[in-house]
Amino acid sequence: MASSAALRELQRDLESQANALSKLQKDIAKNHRVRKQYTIQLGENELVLKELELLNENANVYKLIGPVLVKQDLAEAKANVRKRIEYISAELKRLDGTLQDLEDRQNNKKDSIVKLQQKIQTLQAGKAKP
């Protein structure tokens, strides 16, 4: 009877570990989606900066604010784009750190699940013997 209770307890623990692993995998997938968005934005902003670098100092630059195009100073436009690139790069670095942490936690969770499964198999094998 004691081994039966221990087996049920291990199975409950295994189920909770599996649910935690599933949540970690969803968090990793979300991190990948957000990272992909930031990577696209970074590419777009780098392209905009290259285009701005090609312009003459006296060129007209306009910024879309709502439905209106507003004239903007070229130096200010370049500074804004550089600032955006800095921000996006920092966010990508932060997301990389978070992803590494999530993957480490996922690997640890997988290891603990394997150990629990082995314990359950050992208990079941011991129970099967007369």
The other form holds:
Amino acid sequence: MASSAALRELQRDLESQANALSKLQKDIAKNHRVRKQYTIQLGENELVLKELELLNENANVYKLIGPVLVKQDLAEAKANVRKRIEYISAELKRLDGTLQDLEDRQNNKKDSIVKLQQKIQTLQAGKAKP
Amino acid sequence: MGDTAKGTITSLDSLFSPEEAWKAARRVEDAIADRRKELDRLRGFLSDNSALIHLVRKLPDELSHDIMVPFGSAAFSPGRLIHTNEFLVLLGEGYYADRTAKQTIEILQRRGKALEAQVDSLKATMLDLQLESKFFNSTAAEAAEGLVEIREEYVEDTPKDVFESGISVSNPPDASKEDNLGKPDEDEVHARIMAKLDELEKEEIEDGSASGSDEDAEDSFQSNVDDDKNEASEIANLSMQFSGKAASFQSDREQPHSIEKSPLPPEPKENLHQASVLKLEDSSENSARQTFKIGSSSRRAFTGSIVEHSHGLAPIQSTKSTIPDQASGSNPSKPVSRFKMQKGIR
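Target state, the form predicted in complex with its partner chain; input state, the form predicted alone:
Okay, now the whole complex, with that chain kicking things off.
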């Protein structure tokens, strides 16, 4: 009787762990998605910066803000794009860090789940015999 | 020697079930389909881009063009396109610039180049994935038809002086013949290798200095014979060969993984097993070891290769043999080498 109670306890534990694991996996997938988006943006910004560098000083540059095109200084535009690239790079680095952390936690969870499963199996085997 | 040599025979089926291999192959094929879709998309961009370049090139030929101006989404009205040499080009991220037709074409061409680079990298990725799926398929087929793998530790005790200097031998073409005959011919193979080694050593002594190292392991009997003085350079040689092999194996097997996982640098480890298994473990978990074994045997289904490790170099060698290292015990001060034989036999 005691063993069956322990078994139930373990199974409940296992379930909660499995839930936590699936949540972690969802987080990781989300992280991947966001990172992909940022990578694309970074590429685009670098392209823009390259083109801006190629323009002459007196070229007209506009920025689309909502429905209107606002004329911008070339130097200002360049500075803005550079800042944006910096920000995106920092963001990517941060995402890398969190991804690492999430993956570590995922592996830990996996280990603990495997251990729990083994425990349950041994308990069940012990119960079946006597 | 024959009675001390022991080998293990494992059927591929028991190592790795065909269903699992099929499943893996299917997963890789899905990934390939995704990449193909992406490639089609990029190709579409590329053709759009070249069409646009064409249009921009011929627009300034005329002072004005008669066109139909879209009026909302439903209606058109006749109109005229003027200022045909002035373009407002979207650079990306909401930035626009005033450009002439010529400058616009330059921008578009740069963009086309970036797209082409993307297409190329995507193609390379797809090629890797295709290789991977081919590998999984062949593995599954081999497992299904009951291929077995025979592994033997090759330990030599007779003419020790030959080996004490560290010799690397790898003879896939030779071994391929004997592999078909199977284990009983092991003695004969060994005798032939020994004869060859003796011969090579004699040549070496006559030559004096040169340490014969044949880099091309695939189509020739490869051997390094060296006297004790040149041990250091010999060891360097050996490690180079091993790292070369490791790298080539990884490029066959590992690259597809490294696309999905983090890229793994090729490790110059002489112990191929260790290195590859370690890498595989995170990608295919419990079947990692099996995968590798099958990998080695499918790759060398009929080409057994004999690789000798200089003992000082390979302290972490995974010893499957039940035989203790007699050679090193009898002469511990010198780097003693031994043979290791891998065979895949149908």
